[in-house]
Structure formats: structure tokens, C-alpha cells
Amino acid sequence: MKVLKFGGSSVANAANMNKVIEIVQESIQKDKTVLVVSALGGVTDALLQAGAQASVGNDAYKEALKELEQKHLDTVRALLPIQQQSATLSLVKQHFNELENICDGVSLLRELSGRTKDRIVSFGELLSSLIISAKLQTLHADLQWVDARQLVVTDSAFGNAAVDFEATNENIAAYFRANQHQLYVVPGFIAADQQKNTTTVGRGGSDYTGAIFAAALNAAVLEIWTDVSGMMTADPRVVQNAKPINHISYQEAMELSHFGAKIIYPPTIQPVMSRNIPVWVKNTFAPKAYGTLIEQVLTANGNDFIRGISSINNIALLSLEGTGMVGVPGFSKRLFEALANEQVNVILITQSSSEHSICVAINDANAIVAKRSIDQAFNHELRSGLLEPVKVEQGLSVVAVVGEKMKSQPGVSGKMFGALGRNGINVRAIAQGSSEKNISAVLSSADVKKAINVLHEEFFETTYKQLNLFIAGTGNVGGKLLAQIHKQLVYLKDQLRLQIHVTGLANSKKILFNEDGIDLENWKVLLADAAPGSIHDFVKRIREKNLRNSVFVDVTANEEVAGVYEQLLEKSVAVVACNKIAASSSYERYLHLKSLSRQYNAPFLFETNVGAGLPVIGTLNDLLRSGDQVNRIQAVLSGTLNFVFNHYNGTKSFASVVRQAQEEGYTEPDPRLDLGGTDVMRKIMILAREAGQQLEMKDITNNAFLPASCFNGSVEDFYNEMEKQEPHFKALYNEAASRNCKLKFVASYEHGKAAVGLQHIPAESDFYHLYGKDNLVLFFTERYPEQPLVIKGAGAGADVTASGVFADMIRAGRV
């Protein structure tokens, strides 16, 4: 004997009715066959309103009863041949003059019972069950079809009846032994108290329904018909990459039942585990597909000791805590009384070691019920001050992780709530069993997408993590950047296991947004024809979006964009700044994004503060990390300066070298932060602070070479004063040559104090064999004296900027 249960989906309209009919064909044929339906998809739900709408005297429920009356005469015409359609659409047409009948007593009455609302709902699984036995009949089946009413006994607890197994099981075992025939057809859902009232054992019952017959017969097999291939390990409309569970235990998929996995009824599955029947949950259009066979426990290889994750919406927490609670017995058992008393069902319960706080989380509609209760029980203990009034939050979640063999595996719930905590997401309270088979953790809904994408891909995708990327600035380097990541996709995903999605993009003027990540061959066309918006804007997105692994990229010089640091790493998002304003900020500010760093677990990384791509910053910070000193820093800091210095000799003017490095993408968008010395001020001083020195732009020594007048106006009045000033520069030239010196543009940090200027470089110095945009930075240090530590190469340009900004992007994303 099998028993098979098609949901609502399954039996939604003729078309999806007949590959039900192919599915039990093919059963019969090898094992008598117990079918149990449920209603046609939607029913349930318009004869619940029906009923709602009839009880406060809305006269609609009488177009909604046509309406539903229509669709179960159009899938008998649809369904059944033309020369025997006539008994099913009497059928169907004496079942609602019934139910619209009733819902003029409701109406008259301005009543809705409970029992009356079972006796509506009921006709939904009457009707489909008796349109499908019609279908099978024309196919000349040998079929019952059996009203579960005159089986299936429960209280009278309507809405959600108790099934009394004894009797049920008693008039199942006779009735089949008085009937032989190859199939029966069952209403799912509906049952009857010791009355012969209707009742109706809970939404989605239909699937309980299959169980109580499967477990009284001693089925072979329960299979679940629905409109998906099984059981996944997290929900795919909010996990991408779920994957399909093939095998679990009765105990796992229970667990995963309650927390909100709803491929299959919760109580299902306790009458046929007492039996050892394997449930098989399968796909209706996708018969062939394996689905997920549940049965007794199974040996977990590899890493499959985790099964699956799943979560509860729109919970409420309630937190008690008092001296009053310590160590008097009975406490909890009071709190628990008083919720049962209004039917409160609890979810979880967390309480500490010290007796002194005690949280249940509850259905978020309750919580007012729920509050009132608890006050009421505790009334004299919240007036003497030995208990703190009840706290209520609501806006929550329940995401738990389950696997039988958990208890067997260190370290998983240090891997949850590591994951959890370097994506921001803070934990509100922690439940875990005895039998180790789930950890569930409370949390803002918010953060319930974040928080399942971050633990299945913890758990599950150990091919790869994703990375999403936010970009502002999308001029020369930040074209540079997308040029890189495009070409090292590939690599990245196989090398390195990181999928790259380039999520945002931002320039001045619009903001783009692609979850699935933007078409890197195609950037500029879609961000031209973008919604425009600014960094705010930009900003806003990103934190409302709440992605794991996300990593802000400013590849600007914008002071407007550096401001928003702060916001993105509340939101755990890892910061990467080419942009050197907001570390050469105060110091104070430079500290509070560090602080914001370490305690929302989000990187803050500008290794192209400071010579562009040369891994200046990540190598000053392994000879701190390993307990070295510095205790002296020279430098030539600026690309720029040297690319002029080293292309200026006096036959061609000043202006038109400077010029050239602009064209060449050397120079920042206003050059006079180069040749003034203030992006080297920006550079020693962040080198200071990385050392650990607090200084300020206010306390660097800048010996400047640019005459005050060519600050004034705009960058194109700055050329032009450059030009006047031409003997000015000449005589500078002409002064280091006649020393057979070089001029070089050199930052230098000494016993706390930094100064930046140009100097005469005589041959024997580092310095004098720099060319081109080169950089060159010594590092003294108490391991590195007299011989210092070098780091020297191209220290501008848009290229090797571009990949500084990608390295520190990779070490965000693989934090």
C-alpha cells in the first residue's frame, strides 16, 4: 500500500490535475493506492474570506462563491469528456447551493464560529477530491472515494484539531478490510469530532492527512506531491544557490518544518516515524526528479553534518528579568501557564545560567495578548520591584540551522556566529537543544535575507563566496578597476573562490544597481541610462540592501563621498578608499573609522593612500604586527612631482611638463594638491599615524617651491600663472644642476615630527636614481637601523592605482 498527497498546486486546474492522474496511474499499476487531495489552488484561502466577508454582512461573498463555483465547473468541463460531465457539474452545483447557504446563516447571524468556519472551508478539499475520482472513473479506475470525515476523528477544537488516533486508527484498519479496491480517493484535511461535526486538523492538513492513513495502514511509502523537486537546504527564492537535499532524517526535517521550511506540514511526520514509513517528498512536473526521501537517521559524510537552514518571520521577544526570579521554583512554570492560558504558542526559550532573565519568542501577533498576560501573573512581584516590567521587541526573526549530526562536529556554532558577526548581524538570543539537531538564533527581520545567504554559504557553497561590490567613481581609475575585475572574473572564482558581483555603481550624476551583478562589458551604457542620484542616495541603497560580503570602493578624490564612511561600516560593509581625504582627516575622526572597523567587523583599507599600488601602508603595518619600531621615515611620495622633476631641465616650461603629467593621468584632478605639497602632507601623515603617531596636517613642516599667486583662480588660471613664473622654476633647476643635484619633492617623519619640501638630492642618495613616476620610501626601523627597508616603483598612474584598489578589495572580501 502507497500513499500518495497532492497539494493545492498539484490540483490547481485541469491541466495540472491530468499529470496527477499519469502519476497515479503508474502507481496502481504496481500498489493499491491511497490518494489524498487538497483543494484547488487558492481555494482554501477564497472560502476563508468568503466566510470573513459574510460575517460582517458584506454581501461580496456572493460574487465569491460564483467565482469559485466557476472555476470548479470550468476544471470538470476542462477535465472530464464532454458525454460525462453532467453528474460531476450537479455535483459541484448542489455543494455550493450548500455553502452558499450557510454563508447567508452567517450573514443573517453576523456569526462565524469556529465549527462553521471548519463546515466552509471544508468543501474545498470535498469538491477537488470528487472532480478528480470522477476523472479516474472515466479512465475505468477501480476507485473509492472516501469522505476522511467518517474516518479521521478529532476533538472539537476547531481550526486546528487534535487527531484521537486510537478511534482513527481503529476505523481505518476496518474500513479498508471491508473494501478491496486498487485505489481510494480522500479529501485531505477535514475530519469529524465524536459529534459528526466537521473539523479540520490545521493549514496545510492535507499533508497530516496522508500520514494518519499511511500510518494506520502500515503504507510501504508516503509521498508528498508538491510543485518543487524536495527539500533544499535554505529557501530559494532568497538563497540563489540552495540545493536540493536528497536524503534526511524524520528528526531533521521536522526541525526544519517548525522553523518555517514549508515543503511539508509540521505534524506529518511524527504517525509515520512511530510506523518507520519513509516519506517522499516529490515534484508533481518534475516526476523523474529524485526529490528528498525522509526516513530514520542517516550517516552524515563530509561535511554534510548541517542539512539545512531555515527561519520564522514576524516573531516578538519577550524578556522578564528581576532579582525576584533567582532561585524561586515555580518561576517558569507560571510564565508558561500564563501564555497557555491565551493560547500563545511559544517558539523558542533562552535562559540564563544566573536565573536572573528568562526570553521566549512568540508569533508577533501575540505579543500584546502575550505582555498582558505575563503582567497579570506577575503582578505582585512588578509592583514590589523584584521583577522589571515585561520587554517586548518585535520586528524579528528566527533563523535556525539543523542537522542531526551536529552533536557530533566541533566548532559549528562558532562557525554560525562567527559568520553572523563579520556580516553585522547582531544575534538577540541563542536556543539550542539537548540533542544538538538545531541552533536557532534571533534576530531583526531585517537581516533574516543577509543572515541565511551568509550561513548557507558558510555551510553549503564550498565552491565559492560572493563578494558584492559597490564602486563610486567610474572616471579614469575607476574604468581602470572595472577593466581589471572584468578580465578576473574567471580566475577569481577558480583560484581564489570568490564570485565577484559588481552590485553598484555610482558616478556624480546616477546610481546603478544589479543584485545579480551589472554586465561589466556593457557598464557605461547602463549606468548612463541609470536613475540619477547622489553618493546619499548611493549610500542609502547599499545599507537597505543589507548584502553579505558587501565592499564599498571610492575610487573618488571627493570629500562628499569620504563622509560617508562612517555610515557603511555601521553596516558591516568593508570600506576600500582610494581616496585619501577621510585617513587624512583629524585624527580623532581617522581613530573613530578604525573604532567602526574593529567593531563592526568591516575592513577600512587605503593601501592606495600612499604610493598608489606599492604595498606601502600593508608593509609598514607586518613590522608593527611583528613588533618592530619605525623610528624614521624618508619618502618621495608624490608620482607627480617626480615625473615633473625628472621631465623639467629648463627647455621646456614648467607649466607644460605639469601639463603633460595631467594629460597622462599623473596629477590629481586639480594639480596644485600635488605641487603645493598637500597630497604628500596627506601621504607622511597617514604613514605617521599607520606608525602610530598622532599628528595632524597643521603639525607637518611644508617648505613649499610654488609661489603663492598660482593658488589663486582656477586650475586653468593656475597654468597660466605657471607660465609667468617660468624664471622662477628655472632658477630652481639651475641652483640643484649647478651642485650636480636633482631636485626631488621629499616627506620625511623623524621622533614625531613630519615635513615635506624639495631638496637637492646628490647622486649617492636613494633618491637620485628615481625616474619617471616612481616612488621610493625608507623605512628605518629597529630591525632595519642603517640599511633601511625599500619599497620603490610606479607610485602614479591609473593602472597601478586601479590594481591597489583591487588587492585591497580581494582582502576585504576574504576576511
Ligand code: ASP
Second form
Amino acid sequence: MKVLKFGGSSVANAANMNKVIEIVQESIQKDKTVLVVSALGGVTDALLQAGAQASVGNDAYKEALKELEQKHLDTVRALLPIQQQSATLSLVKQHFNELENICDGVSLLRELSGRTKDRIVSFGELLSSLIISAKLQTLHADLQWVDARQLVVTDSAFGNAAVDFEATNENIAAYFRANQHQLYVVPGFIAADQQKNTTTVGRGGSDYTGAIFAAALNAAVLEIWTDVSGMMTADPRVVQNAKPINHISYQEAMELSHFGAKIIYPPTIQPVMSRNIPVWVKNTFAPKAYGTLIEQVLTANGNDFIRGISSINNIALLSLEGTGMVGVPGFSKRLFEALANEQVNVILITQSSSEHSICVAINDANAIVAKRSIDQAFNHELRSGLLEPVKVEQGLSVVAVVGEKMKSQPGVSGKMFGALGRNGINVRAIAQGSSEKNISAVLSSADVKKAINVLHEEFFETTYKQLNLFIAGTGNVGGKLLAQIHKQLVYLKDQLRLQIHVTGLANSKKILFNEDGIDLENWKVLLADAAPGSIHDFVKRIREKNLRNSVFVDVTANEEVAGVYEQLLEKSVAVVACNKIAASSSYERYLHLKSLSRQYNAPFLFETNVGAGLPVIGTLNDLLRSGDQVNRIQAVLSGTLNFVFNHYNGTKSFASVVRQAQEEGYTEPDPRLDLGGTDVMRKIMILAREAGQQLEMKDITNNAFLPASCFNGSVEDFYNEMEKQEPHFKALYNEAASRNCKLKFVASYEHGKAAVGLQHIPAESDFYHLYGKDNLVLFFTERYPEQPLVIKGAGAGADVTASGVFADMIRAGRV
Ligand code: ADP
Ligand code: ASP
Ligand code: MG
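Having seen the form predicted alone, could you now give me the structure of the form predicted in complex with the named molecule?
Below is the whole assembly, all chains and molecules, this chain first.
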């Protein structure tokens, strides 16, 4: 004997029912079979809603019942041959007449008892089982439709009735002794109490009906046919890369389902486990897929010590605290009695070893009753101040990692909480059963999706880690960066196991999101068609999305964009910036950003702030981390100024050389930031700060060469003014040339002081042979006292800057 149970989606319509029929036909060729079915998908919810509407006198229930009737009639018409439809059509109509009468009664009385509710929902399973029986009959199967209410006996706790196994097993055994058919069709979910009132065994309870029959008949197997290929490592609706678990123990399956894996109704396992009947979870829509075999002994799955991750939402945490609890026996007994009296189910318990507090997680819906009941039970202690009133926190979820083997594996909880911590997920309470089959954590519901994905990646995705990038700025550098990412996607996945998603993209006008990753072939068109939005909208959405491994990339030079980093870091979103404004803002803000980065485990990286793609800041950090000390820095840090002074020799005007630099993309959007020395001041300040020096812009001496008149007006005014000032620039050049020197704009830092300015560079200087837009940095340190550590190369340009940003991004993602 085999028991096959098909869920709501498997019997949702005629097309799906035909798939069920195929599977059933194959089964009855080999074995006697009990077929248990759920209501057509969505029907149970619809019936409950209709009942609720009727009970408040809302006539919408009539229309709802009409629609439901039509759905069932349509199914019959599509499923059965025309000549054989009429009996079943009238059976359906008959049932709906009865159902309508009941609902009319509810509407009239404005009263919906648990008993009536169960009557109403029972029609779902009655109808589905009758329709599928009719179809099987047309195929000449030797079958009998069995009213589960005649066999499954429960108490009268309507909605969630408890099964009387003794009576039920006896009934089923007797019935099957008296009948000899190849196939029995049974409506799931429904049963009856001693008085023959219809009851139901809890939402999702058709699985349980299957298990009850399997156990009573000592079936060879209970097959649960559903819409996914087995129990998965996590809910596939939450985790894209969830994988089917081929083999799992009863204990683990029970643990996963108790902690929210909806795929199996939790009480289902117990009856089959006690008879050692294997449960096979299979996919109606992919019957060839192996699915999940739930058995006593763990056979396969290698050395995985975690089997799956599940979660329960709508959790409230109650904490009872006070000195009155310490060392007093019977305290928890009274607490749990108070909860039991109100039939409140306890999902998780933690007690601190000081016995100063005890915490229980329960369903949100019970929070108020539970608090009242506990406060009442401890009335005396509350009044005398030995205890504080129960604290209730809502909006929480429980996430559990489950695996029988983890008891022999140290470090699982370390790994779990490490991963959560790195992603800024705050854990409110923790429980690990003494059997060590699961570790569960209570956390904010807002973090639950992220937490499950983080944990899944940590424990199951040995293949790759997903990085979610949010890029602000699609100008010169942004454009190059996107092209570089596009080109490297495959390499990063293959070589670094990083799966890069550009999840968000923003320019100054539009914002675009796609959690599956924006198509980088088409980003321009997609962004042009995207919704308008500011940087603040962009950040708001990033925070709301709350995705794991998020990296915000600022490839703008914009002050407003630089102003949002705090909001991101405090949500554990890493920040990578080529924008220098934040790192060169007040020292206080610089420090604050660094400390947020540490506090929330979110890297804040800005390598390209100095020397574009050259490894300047990283090298400096490495020197300091390894114990070196910086005594002096000498540097040419402006690609723009270097380009300008390398190209200017008085033949073409100074203004036109500057314009050329701007056109070639080496300058800041406002070239005065380069020409006036501000950009170089920022850079040397950032280096000094990274070397450990507290420094502000006002502390830096700027020996500027640009006449003050150049700073008035727009960028165009600036060019015009420079033309007028050509003699000034010519004089600067001639003076240097007369001494066989070149002009370089040099930044220096020594003894805590920094200065920038134009210098005459003689031929013997390191800076003399510095061409094009190159930068040069000399670090004089304890370990490099005379011969400095030298970093030299192109210090401007979109391509090299983008590649520096890219490297930072990868660094941030691999933390
Ligand atoms: P049925 O109607 O067949 O009883 P359910 O909707 O009750 O089906 O259960 C199947 C659904 O359970 C899947 O579609 C899936 O979305 C959800 N689910 C939640 N957790 C898991 C998990 N760990 N593995 C597989 N499915 C899961
Ligand atoms: N139809 C019932 C429900 O939706 C039982 C089941 O599908 O298992 O809860
Ligand atoms: Mg189900």
C-alpha cells in the first residue's frame, strides 16, 4: 500500500489534475494506493474569506461563492469527457447550494463559530476529491471515494483539532479490511469529532491526513506531491539558489517544518516516523526529479552538517526580568503554565545563566493575551517589585539553521553569528536545543530575508558569493566602470567565486534597480527609461532593500552624494568612493565615517582619492599595519597640473593647455579645483590622515600660482580670465626655464605639517622626469629612511580611476 498526497497547486486546475492522474495511474499499476487531495489551490483561503464576509453581513460572499462555483464547474468541464460531465456538474452545484445556505445562515445570524467555519472550509477538499474521483472513474480505475470524516476522529478543537489515533487507526484498519479496491480517494484536511461534526486538522493539514492513513495502514511509503522538487535548503521564494535536499532524517525534517518550512505541515512526520515509513517529497510538475526522501537513517549528503535554513515570521518576544527569579524553583513552571492556560504555543525559550531573565518567543497574535496572563500569574511579585512587568517586543522573526550532524561539529554557531554580524544583522535572542539539531536566532522581520540569504551563502553556496552593487554616477568614470564590470563578470565568477549584480544605478536624474542584476549591455537605455529619483531616493531604496553584501559606489564628484555615506554604513552597506569630498571633509567626519565602518563591518574605501588607480593609500595602510612609520611624503599628485605644466612652454596659451586637459578627461568637472591647488591639498591631507595625522584643510599651506581674479564667475569666465593672465603664466615658465628647471606642483608632508605649491624642479630631482599626467609619491619611512618607497604612474584618467574603484569594490565584497 502507498499513500500519495497532492497539494493545492497540484490540483489547481484541470491541466494540473491530469498530471496527478498520470502519476496515480502509474502507482496503481504496481500497488494499492490511497490518494489524498487538498482543495484546489487558493480555495481554502477563499472559503474562509467568504465565511468572514458573511459573518459581518457583507454580501460580497455571494459573488465569491459564485466565482468559486464557476472555478469548479470549469475544472469539471475541462477534465471530463462531455458525455460524462453532467453527474459531476450537478454534484458540484448541489455542494454549492448547501454552502450558500450555510453562509446565508451565517450572514443572517452575524455569527461564525469555529464549527461552522470548519463546515465551510471542508467543501474545498470534498469538491476536489469528488472531481478527481469522477475523472478516474471515467478511466475505469477500480476506486472508492472515502469520506475522511467517517474514519478520522478528532476532538472538537475546530480549526486545529487533535486526532484520536486509537479510534482513527481502528476505523481505518476496519474499513480497509472490509473493502478491496486498487485505489481510494480521500479528501485531506477534514475529519469529524465524536459527535460527527466536521473538523479540520490545521492549515496545510492534508499532509497530516496522508500521514494518518499511511501510519494506520503501515504503508510502504507516504509520497507528498507538491510544486517544488523536494524540501530545499531554504524557502525557494526567499533564496534564489536554494537546492533540493535529497536525503534528510525525520528529526531534521520535523525541525525544519516546525521552524517554518511550509513544505510539510509539522505534525505530519510524527505518525510516519513512529512506524518508520519513509516520506518522499516529489514535484508533480517534474516527476522525474528525485525530490527528498525523509527516513530514519541518514545515508547520503556527504559531510554537510547543516541541512537547511527556515524561518517563522510574526514573532513576539516576551521577557520577564527581575531579581525575584534568582534561585527560586518553580518559576519557569508558573510562567509556562500561564502561557498554557491561554493555549499559547511557545516557539523558543532562552534563559540567562544568572537566571535574571527569561525570554520566550511566541506568535505575535498571542502577545497581548500572553502578557496579561503572565502579569496576572506573577501579580504578587510585580507588586513587591521582585519582577518587572513582562516586556513585549513585536515585529520579529525566528531564523533557524537545522542539521543533526552539527552536534559533532564545533564552530557552527560561530559561523552563523559571524555571518549575521558582518552583514549588520542584530540578533535579539538565541536558542540552541540541547539536542543540537538547530540553532535559532530571533531578529527583526525587516532583516529576515537578508539573514536567510546570508546564512544560505555561508553554509551552502560553496560555488559563489553574490555582491550587490549600487553605483551612483554614470559619467566618464562610471561609464568605464560599468564596461569593466561587464567584461569581468565571468572571470570573477569563475576565479573569485563572486557573482556581481549591479543592483542599482543612478545618475543625477534617474534611478534604476534590478535585484537580478541590471543588464550591463543595455544600461544606458534602461536608465534613460527609468523612474526619476534623487540620490536620497536611491539611498532610501538601498536601505529598504536591505540586501546582503551590498556595496555603494560613488563615482561622482558631488557633495550631496558624499553626504549619504553615514546612512549607508550604518546599514552595513560598504562604501567605495572616488569622490574625495567625504574623506577630505572635516577630520571629525572622516573619523566618524571610519568608526561607522568598523562598527557595522562595512568597508569604507577610497583608494582612487589619491593617484587614481595607483596603489597609494593601500600601500600606506600596509606599511602602517606592519608597524612602519611615515616620516615624510613628497608627491606630485595632480595628473592635471602635471599634464598642464608638461605641455605648456609658452607657444600655446596656458588657458588652451588647460582646456585640452579638461577635454581629455583629466580634470575635475571644475578645473579650478585642480589649478587652484584644492585638489592636491585634499589628497595630501587624506594621505596625512591615513598616516595617522589629525589635519584640516586650513592647516595646509597653499602656495598658489593662479591669480585670485581667476576664481570669479563661471568656468567659462575662468578660461577667459586665464587668457588675459597669459603674461603671468609665461613669466612663471620663463623663470623656471632660465634656471634649467621644470615647473611641478608638489605636495609635501613632514613633521605633521603639509604644504602644496609650484616648485622649480632641477634635473637631478626624482620629479624631473615625470611626463604626461603621471603622479609620483615618495614615502620616507622608518624602513625606507633615505631611499623612499616610490609609486609612479598615470594618476588621472577615467579608465585607470575606474579600475581602482573596481579593485576597491572587490576588496569590499570579499571581506
Ligand atoms: P502544497 O499546496 O503542495 O501543500 P505548500 O504551498 O503547502 O504546497 O508547500 C510548498 C511550498 O513550500 C513551496 O512552493 C515553497 O514555496 C514553500 N517552501 C517553504 N520552505 C521550503 C523549503 N525549505 N523547501 C521547499 N519548499 C519550501
Ligand atoms: N486546503 C487546506 C489548506 O489550504 C489543507 C491543505 O492544503 O493541506 O490549508
Ligand atoms: Mg501544504
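All values derive from a computational prediction rather than experimental measurement. Residue numbers count along the first chain shown, from 1. Under this definition, the rigid core comprises the largest set of C-alpha atoms superposing within 1.5 Å between the forms.
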Inset, instruction - Inspect the rigid-core superposition and answer whether the C-alpha of residue 100 shifts by 2 angstroms or more between the two forms. - result: yes
Inset, instruction - Using a superposition on the rigid core, decide whether the Cα position of residue 608 changes by 2 angstroms or more between the two forms. - result: no
Inset, instruction - Answer yes if the Cα of residue 33 shifts by 2 angstroms or more between the two forms on a rigid-core superposition, and no otherwise. - result: yes
